[in-house]
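Here you get one chain, nothing else, as structure tokens; it is the form predicted on its own.
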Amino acid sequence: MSSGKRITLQQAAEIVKNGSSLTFSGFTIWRRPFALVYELIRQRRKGLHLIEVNGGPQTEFLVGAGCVDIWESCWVGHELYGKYGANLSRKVGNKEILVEDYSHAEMLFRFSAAASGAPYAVTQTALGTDIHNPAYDTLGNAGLRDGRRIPKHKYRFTEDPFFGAGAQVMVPAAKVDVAILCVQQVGEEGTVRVNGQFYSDPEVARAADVTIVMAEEIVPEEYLRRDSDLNTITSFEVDHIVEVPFGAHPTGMFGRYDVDGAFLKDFYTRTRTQEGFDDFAKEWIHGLDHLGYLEKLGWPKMLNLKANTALKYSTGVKRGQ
């Protein structure tokens, strides 16, 4: 029986308010919730605080559109389709955005702590690096550490009191308002099944106050219960569900469709200036809904990206494109 969690893409975007902190599913160019990212841009969301295990194209789109004030993570880029985040770099250079830098492992530990209800994680990661230089405590130096949603400290040092392993770093739990996931299947009551690597999706879902799951398809819960060991996230951890086929494009959805490398290359090349980004957004985001976006891409292109059900990747896409 449905629990009434199903909403529209537009309603999902309205849950993310100006100034919200949010995070995403996936990894670099895989399973990013682009249909909802585009809708946030169309609704001209402002003042967002992104807290991400790792950045990717979704970061670059939101930053380029002027939606983001604060970004906490370790890295951003498009893998072989663009090695770094030109939009983020431009905004940082112009002092339009605050960046709080952690190591990749520290970001994952922060989400793991939040997912387990702990206030912080303890690690030796990044000891001796400038990540722990007080001069680079961006949010602290900006006077934004209120001890509520933003932790009072970026880190704290301690000594191992149990085994004498020496210096340790305490990093704060990643507290976020909204997590937006993009997956292959979600049940009518919110049970999530991710095919392939699920990355940090379980931690991300549990760390957020509100979890929105955007899926290629909504399926009966009874179907997912037949092989319950294959499910990734339980229904009670999900607040809202949205059915959006091809919702991860231009990133990939394992077993469904490949990464659209040509699209990402075009984005990377054209958006190194703000004028370039604005032109790109005018062409591909504003004035369209998700169906209009797919129609503009063209069904021959989408069918070319579609994965072979046996091989789990497209046999029509040339590697590296």
Given for the second form:
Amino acid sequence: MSSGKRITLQQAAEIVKNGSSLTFSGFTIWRRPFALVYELIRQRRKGLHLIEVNGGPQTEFLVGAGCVDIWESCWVGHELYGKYGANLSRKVGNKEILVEDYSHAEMLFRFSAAASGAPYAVTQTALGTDIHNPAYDTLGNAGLRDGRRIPKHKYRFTEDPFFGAGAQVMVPAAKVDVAILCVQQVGEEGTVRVNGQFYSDPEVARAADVTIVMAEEIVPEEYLRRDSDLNTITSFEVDHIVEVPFGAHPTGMFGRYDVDGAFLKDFYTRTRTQEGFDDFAKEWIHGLDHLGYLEKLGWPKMLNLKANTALKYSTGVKRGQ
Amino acid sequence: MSSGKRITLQQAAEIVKNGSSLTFSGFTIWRRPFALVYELIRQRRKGLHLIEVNGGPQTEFLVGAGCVDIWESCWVGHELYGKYGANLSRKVGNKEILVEDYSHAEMLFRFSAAASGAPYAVTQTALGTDIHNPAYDTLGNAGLRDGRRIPKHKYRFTEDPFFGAGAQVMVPAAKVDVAILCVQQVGEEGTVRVNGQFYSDPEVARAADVTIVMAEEIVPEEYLRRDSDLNTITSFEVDHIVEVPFGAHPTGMFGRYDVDGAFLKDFYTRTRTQEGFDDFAKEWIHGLDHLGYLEKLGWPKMLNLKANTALKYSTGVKRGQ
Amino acid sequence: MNKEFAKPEEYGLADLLCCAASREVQDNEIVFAGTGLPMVAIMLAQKTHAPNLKLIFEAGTLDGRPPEIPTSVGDARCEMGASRSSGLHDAFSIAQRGYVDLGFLGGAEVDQYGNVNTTCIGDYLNPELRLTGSGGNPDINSFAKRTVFIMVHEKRRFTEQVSYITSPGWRVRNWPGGETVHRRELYGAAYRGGPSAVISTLGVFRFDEESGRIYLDTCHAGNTPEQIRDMCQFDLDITRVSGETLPPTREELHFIHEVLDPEQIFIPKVKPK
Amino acid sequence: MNKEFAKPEEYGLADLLCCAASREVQDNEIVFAGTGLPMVAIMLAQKTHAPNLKLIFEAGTLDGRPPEIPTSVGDARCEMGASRSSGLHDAFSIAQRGYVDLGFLGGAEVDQYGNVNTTCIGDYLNPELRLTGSGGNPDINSFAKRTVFIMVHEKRRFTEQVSYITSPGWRVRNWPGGETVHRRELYGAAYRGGPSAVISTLGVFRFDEESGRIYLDTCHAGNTPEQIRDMCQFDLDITRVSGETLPPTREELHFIHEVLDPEQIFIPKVKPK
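Next up, the form predicted together with its partner chain. The previous block was the form predicted on its own.
Okay, now the whole complex, with that chain kicking things off.
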């Protein structure tokens, strides 16, 4: 049964409006929906509010391209291939972007709460840190806490009344307009099968109002349903699907291909300045489509990144000095 | 690598002390740890506090045998094979047991909170019902709310401060001494692989201080670790393992065997009175060990219950009138 | 397939209830199904007018398409062909998140505001009879946009006041005080609707969303509105009756007895006279 | 295997830090590992004195035994041989539930109470330099019984007051007021300990749990306590120095360079002179 969920990359990008809040699958430099991130940059999307469990190269590309007004998360960098987010850092220095800092567990619990339909979660993490400093409530300071998509408070403090467990921090649900996922397989009706660590993909898919899934391959729904206990996200949680082979490049995908460390290092090195970013974007984003991008990367590189199917990672990539 | 986690059914039962709080794997009439429930009855355990996401035949057997002082849950019955819990009902009528009622989702969220190390969860379920009637706080009325294992309050009401989502009920974490799980496979070091629906097994395993896993088979740990994304519960969350083939009978196990409906119907019909229960226990529990019990059930019955390996359920059982 | 209505001698009361329940489902809806007759009713809708409905079983099967009727929601039969088999945390999170359009439930007692009891008969603290307890009844009823109850109709079950409100109707108690309020006032963001129908063994009842009161919509063949009113302890509104409950079609009977429940697990076959 | 200590010319500073970190792990502990040198240190402990330690990677790999060093915790290499690969909800829930004995972390700045900054240099509202942000640093540090920080030692990094408390030390801020209190007073049931060591490029530091203050435990070869004190902005306690940091053994160097990181991803090989 076909569900009519299949769309193109261009259509997928058009679902994200100027001013939309947006989140992604993956973890730091793994399974980020790059083909669609590139398309958002090509379409010159503006005013995005990124709410991410953690950031990564996708954040840096969107921020560098000037698509982002607000970044709400806990971390950005390129792991081994770039130790911090130079584009974000530059724009923070220039006050061109608002940053709201939470801890990693807080971001995760915020998405878990949203995915469960709860308005908030309680946790005992990060107590006593400046993350909870009321003076550092960026969205509050900017007068943006309308209590609709952006919660009225960054956090609230309370005490456990049940067991006397002490101070608790209440963190608001992370409500987002659109989640974009990048996974190994999606069925024609939307069922997702993630291989390997699923990170926070199930939570972000359910927290969003609209969920778009980019997959290496769209497979017959019936194939996935033969073993329903191996699937990760339910058909009806997914609104749109797009087939995009190698769609996560330059980030990696378990069982399919490794992180392109050289590409990320090149990005990190070249995009310390806005001119550097613009130059990089001219070379790798504008004027290309996804197939043009793959063509430019070239066959030898992609074969080198390709995972060994037994080991689930590439044995060809050079990772060290 | 062997971890020394392997114990016998008798040893497993001895870990549950008089007065322990206890919870189980499974859902109503599926994957209940019956071999160990029988052993607790043989060892004449007293004063148990059952805290269950939902009850089922295991509740009825333990309650009928007089092992249970407190039952905290939302439902008990035998599904199609016995429409309510006759033993519990009789003991409630005689005031021989304390019952604390929550809703099903509340019980689940209570275990999720405990499994996450949070003291409570917030939810918007069951608002306006007598489940929240302060006069019906059984453990409070009995003066048992010490704030240690039993929370100081059955629930608290609050309002969402972040989005104005309105009334919220705060439900306390479900803290239990021992969880007993009954699954298809466990590795020598404790890694659990559940096939099919995992119900609330991951949450109850982590909520408990001691987790005992009964499995149809103990398999080489390394076999399970070849595909770590197929596993359900982590090695170090499991303290003890026991190999007990057909250990869930008369309840069913996905992919292995069906529910023994005739056995449950017989139990339900015969145990309306205490004398009836005692008679049933004399026939099926006391004086037997697990192998004796299987022998008594007999080869033809077990073959009939055995699941078809392609379909995951038995095609031989008669389910209708 | 033969969509003509069957003759009275060709079907039983369980068939009628099952078909009436099935017709409450609209295509493309996400439906939360309990064990038993509701499960047959939903699968019947899936085979007839609502091929794209999505089925959720409380135990953790999502978008299920069981080839054989499961005996209960924890059954291995739930999982074949499902989009996903996981657990209760997912099922209830999805429900609380607002995905569920319709839930099917049962009850031992119902009052004129649709409050339902499945917990005990008599005073909770000194009950005459302890029942199963709530199960997911209040949860599905709290989270879904609409809920339909299927009940045996006895006068003592259609009661002025239920012994215990297990599942919230249209007018509920505002704890800790306990004053009666419209459900809308209490539920805040979680307010999405409430009980939309009761299908009893005598007729089909609906609710006025504003007043929260039950009224009779259709009578099953052989019952008059007055007779049905006499079978309620509360004063049943019979001013809005729209007619007789439509009988099963031959196609529906075919699916129920030949495809969905040939083993007569939940729905007995009527013996030819 | 050769457990003799290596000679100074046989190892580099990264080797020394890695081995010092590795020795903080006890057998059978559950250890939460960040990317980089900590990962090598823990896997070194697993190969030597702590074969039964259990490794958790933040991205969701539980009880991992990677045959090759992962480049980051999200890496496909984390999962081979693990007990379970799932996600962050499990990793953080397990941590908050109290399973974690030890966490390894890094930082840009540390103060005398073990408060660590990885967020920004300078005023948060007008930063000189925005860094990566917290990541899981405060979380692991909040939930684990002990945490060990590995840091580059520069005077500006061992500071009187960190620009931003990203990760809680022994004396923290009680918000919303912001008064300084002992961590124990604030954390309630979540109080399980705190930072237990800082391993810098000059020495190994520990904390007095009662006063919450840092003190110098051992100096890496070639550094005196006074020199190290001069490299801190705060007044470092050097009264409790126990001696010199033990050098790597030949066995440890073998594992680091031949088995764990032959590609020199995190730890460069010292070139023979």
